[in-house]
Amino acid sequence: MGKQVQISAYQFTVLLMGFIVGSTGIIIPGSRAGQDAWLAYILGWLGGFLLFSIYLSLYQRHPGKTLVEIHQVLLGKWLGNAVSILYIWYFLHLGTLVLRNFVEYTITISLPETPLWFMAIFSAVIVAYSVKSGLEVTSRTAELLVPLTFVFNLGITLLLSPYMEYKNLLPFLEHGMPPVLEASLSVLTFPFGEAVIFLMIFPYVNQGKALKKSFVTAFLLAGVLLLSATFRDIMVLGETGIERTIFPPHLSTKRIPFLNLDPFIGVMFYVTGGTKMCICYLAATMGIAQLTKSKDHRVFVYPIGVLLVGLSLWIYPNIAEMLRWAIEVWPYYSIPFQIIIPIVLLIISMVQGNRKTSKNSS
């Protein structure tokens, strides 16, 4: 995909909105820290404001590049190539876990009697379908529908409303800030640390003076809204409930009244998961062409859908371990691409920036 193909800030701010909510639609981030997970989730959303910022900086010091080429700029071809399939596969892991995520919702709460595989390859088709059509496709698909997704989970808060118990939030701290600070290392890595995909994203933002603006506008409101959703989910149905539960957010939803709305959480999810995946399959697509100079991703979009499909099936033997792997070692498995790897990179521009600086002064 050339870098002729353009998107305006707000597809842009949009995209990071949907990938930015993508699961946690039907899981609560920071859960283990019980009736605390609200102030894990507000210290990763900061945390996850500040790796962003690293994002930007780094990509501000090479405008025009992608993740791909600033590795090859800064680390040099070889080790910089090496790195980039590190982060290629970093994408198609992701984007495998969002898949066996919807595929794992779909056949528990909606259609049980589906099989898995069956699942896993009709949402992978209608995927590599957008993936296949382009950024702008995908990006015009995304502004149509994600701010539809805002509007329902605000509308299921207030439903909710009446159903919601305050002293649910305590004992504040009743194990003290441990528990907290770990599960606030689960929030940064899942969702807002994975955002670093988003460095494929930015050359082809065609106004690239609005990143910081696009960027601090998705992650106030994507995290407004999925804090909103874990104080909901928390006081209405308690600690008990959010630990104990699959889904806790499905779980919440069944106290509304005559109202079946599992229909419309399916598809809701299937909005702002299908935009996570679509990011992530875009990316890695990208990434490979980018590595072997190929001119057009849609190549590489069908060997890599079927790659997804078997990854998707094979990675967890239930869904219980799913959820083990996303909470437990998904952080820890993420701080490399997300946190260090970033890091490092930001330090070798900037020490190669003083050096340049230093020669023309002299």
The other form holds:
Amino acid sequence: MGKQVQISAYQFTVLLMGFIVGSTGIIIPGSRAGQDAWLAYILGWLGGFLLFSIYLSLYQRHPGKTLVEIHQVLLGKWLGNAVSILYIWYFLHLGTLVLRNFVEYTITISLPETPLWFMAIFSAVIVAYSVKSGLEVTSRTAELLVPLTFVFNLGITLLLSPYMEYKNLLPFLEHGMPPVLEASLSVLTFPFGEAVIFLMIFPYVNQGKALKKSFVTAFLLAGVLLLSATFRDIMVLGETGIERTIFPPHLSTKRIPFLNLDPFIGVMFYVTGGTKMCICYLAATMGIAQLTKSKDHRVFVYPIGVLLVGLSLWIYPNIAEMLRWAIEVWPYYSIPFQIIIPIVLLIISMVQGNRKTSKNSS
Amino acid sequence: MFRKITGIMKYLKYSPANRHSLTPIPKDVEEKLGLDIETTKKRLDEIFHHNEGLIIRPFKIRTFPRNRSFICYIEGLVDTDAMELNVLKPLMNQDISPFLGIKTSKTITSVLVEEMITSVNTFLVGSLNQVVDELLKGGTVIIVDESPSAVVISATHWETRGVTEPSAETVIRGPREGFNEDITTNITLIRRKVKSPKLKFECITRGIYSKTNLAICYIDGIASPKIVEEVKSRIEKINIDVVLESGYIEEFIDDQPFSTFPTVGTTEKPDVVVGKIFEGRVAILCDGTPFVLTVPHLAVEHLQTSEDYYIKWPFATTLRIFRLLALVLTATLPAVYVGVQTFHHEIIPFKLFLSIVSSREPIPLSSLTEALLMIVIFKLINEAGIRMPKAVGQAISIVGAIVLGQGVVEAGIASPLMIIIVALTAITSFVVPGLQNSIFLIRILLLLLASIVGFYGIAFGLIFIFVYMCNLRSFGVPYLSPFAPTSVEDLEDTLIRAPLWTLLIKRR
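Would you generate the structure of this protein in the form predicted in complex with its partner chain, following the form predicted on its own above?
Following is the full complex, with the preceding chain placed first.
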């Protein structure tokens, strides 16, 4: 079953990179582990590889099918659609979280007098335009812009290199492994496990065989970028700095003399976060389109966009609440969507596959 | 109300390229040539009534003294010297009847064509409509009594401008010739550069009244047949009275008629056209204008010039990077200035900020108003500079430079820094002349956005423009390729101009 829209393996890689860097670029992943955040991050990263392999093998058992269609095949019409609806909610919620994150960042850092709703609508309109233009256009735009964020990030890290204190990494494992493991769960679910959303995108990649290579490349590049950012922030700010501040990368860039690159971090965040929002938004609209058997996902763009903006304003009362929720609740909230359901699906698919092959052989 | 709006939106989507001709082109009824010469003459007089140019001259063919005949042409279109020498002289002086024998099967007109008229381009037509058409194109027609066909000798001669250097596309190194208004000359200019039968010219006539000749030019085997077919079918759908310039064609075959970016390229230079058709593009020549269209036209072509290929490649690469820099500067500079001043003072060193503030101190306007004012003033001077007669040029430049430039600062309407910014914007906008108009709109958009939310506005605006450009296609080719979608092999002739030998190897 061929999908009409097609993106290349390279475009897929870029989308995945943009998605992973996404909103993680403005926080320190695994910051609850203090100066051991990098260790938590690496553990989560490795776990991410494992999780994504599960998604990929699930897709490869059902090539050409999106998550919604896989549900229908494996779980039957009613249960499958119910699970699909849950997933669509999850994608939408993720998009909402990213949008709110971005808006809070801009308002906290550079535009304190701008109302929340204005920035939310403003940034959502552009994302909606990109989604309305379709996956092809979204991935082409990502192709142009996402590599720039890598250059920016590298530049900031290099500018900060004189201010890094290696002492800040010590003491190693002060409180033992438990906080590190706990933090690594939060890294696993944010951002790596969120890539479950790519089960909606897989069928649109025109070189299905290159998927594995693209995914490894994207995970490596984006992972290294985030790892370097984590090391940078820990070493520049020190443990107390990490635990106290809301947006650590912003605080560490302030250490660069004469220059203040705040707005650039914001813009960079908008590029990667925008990519992430686009993918969430696209996945939600395409999911609904497939559920309702509508041929064109564009019909759902505006209604969902209104929902996205509305939810993002309404869902958290303030920034502290948002961050607390993202760090403490989100990992557990995500576990069924990112880990349990895909594994269950894979097992069902394997059992069914075995049954089919045994039927064929007998 | 809502329905009305969606109706309008639907209309906006409606591209003229996909529109079938609304009214069928009126076709004249085919009229056979009469055998009687008098009736033919009368019909011609009727058709060219009140149209003084038609000249009819009766004469006798020496070989067939019994058949009356006349020669007719339209004054000013025909090379009369050639007619006298090659047509009238042999017809009226020589008698070849002894050599003819009793070949009764041949008509008189075919004998004329085959054995007597020495002009190269000579043929027979059978209907009166064709006779009229040929006359209007500049042919000379001989009509002989009791003959069902007429002889057409096509030897046109009219005044054309010489092949000169185009004023809009000057080069320091490279051929200086440019196209002129005559399509035959233009085709010759291209043919002289490519001596291969693979070079194809397909002629189409468009315009119900103007009957303008168009030629679709491409290299067989290099141009994609799909694109050639698409160009042909789009041109064939054009239904228009008069084609005066290739801009008419451009507007009809454009993929995105409402787009602010040009998706059809124009050039005045034969070497540019040949370069483009060797890259697999299709050129459309139009009679009556030196501007030749090339499709598909991509954004990256604005960074390339023909001269890049004539100088050494490291220099060409440097120039291209500077062109990109100019493009970025001309689009964003005023917006960045306003953004820094209004929202992000901390981004620049404090001392620089102090000097900006002190220079702006006496100015009562906001920096947005200041910027808009200066941009509008510059645009007006620019427009006046193009339209005015050359003799007044000095006056305008004095007014522009001294009265406005210095006066505005002294009167405290704009700060000196603003003048620098606008001047820099203006200069850089001439580096990429093809995008000037699109960039002007982008500049204003970014300026407004930057005045609302600072750098975030600029970023939003730029991302919006990127998404918009990614949406565009020119004859099926994404507008931003080879950047997006990226194809690594094609990148060697974009921002960097790889050495020619690597480019040529790929072409095989």
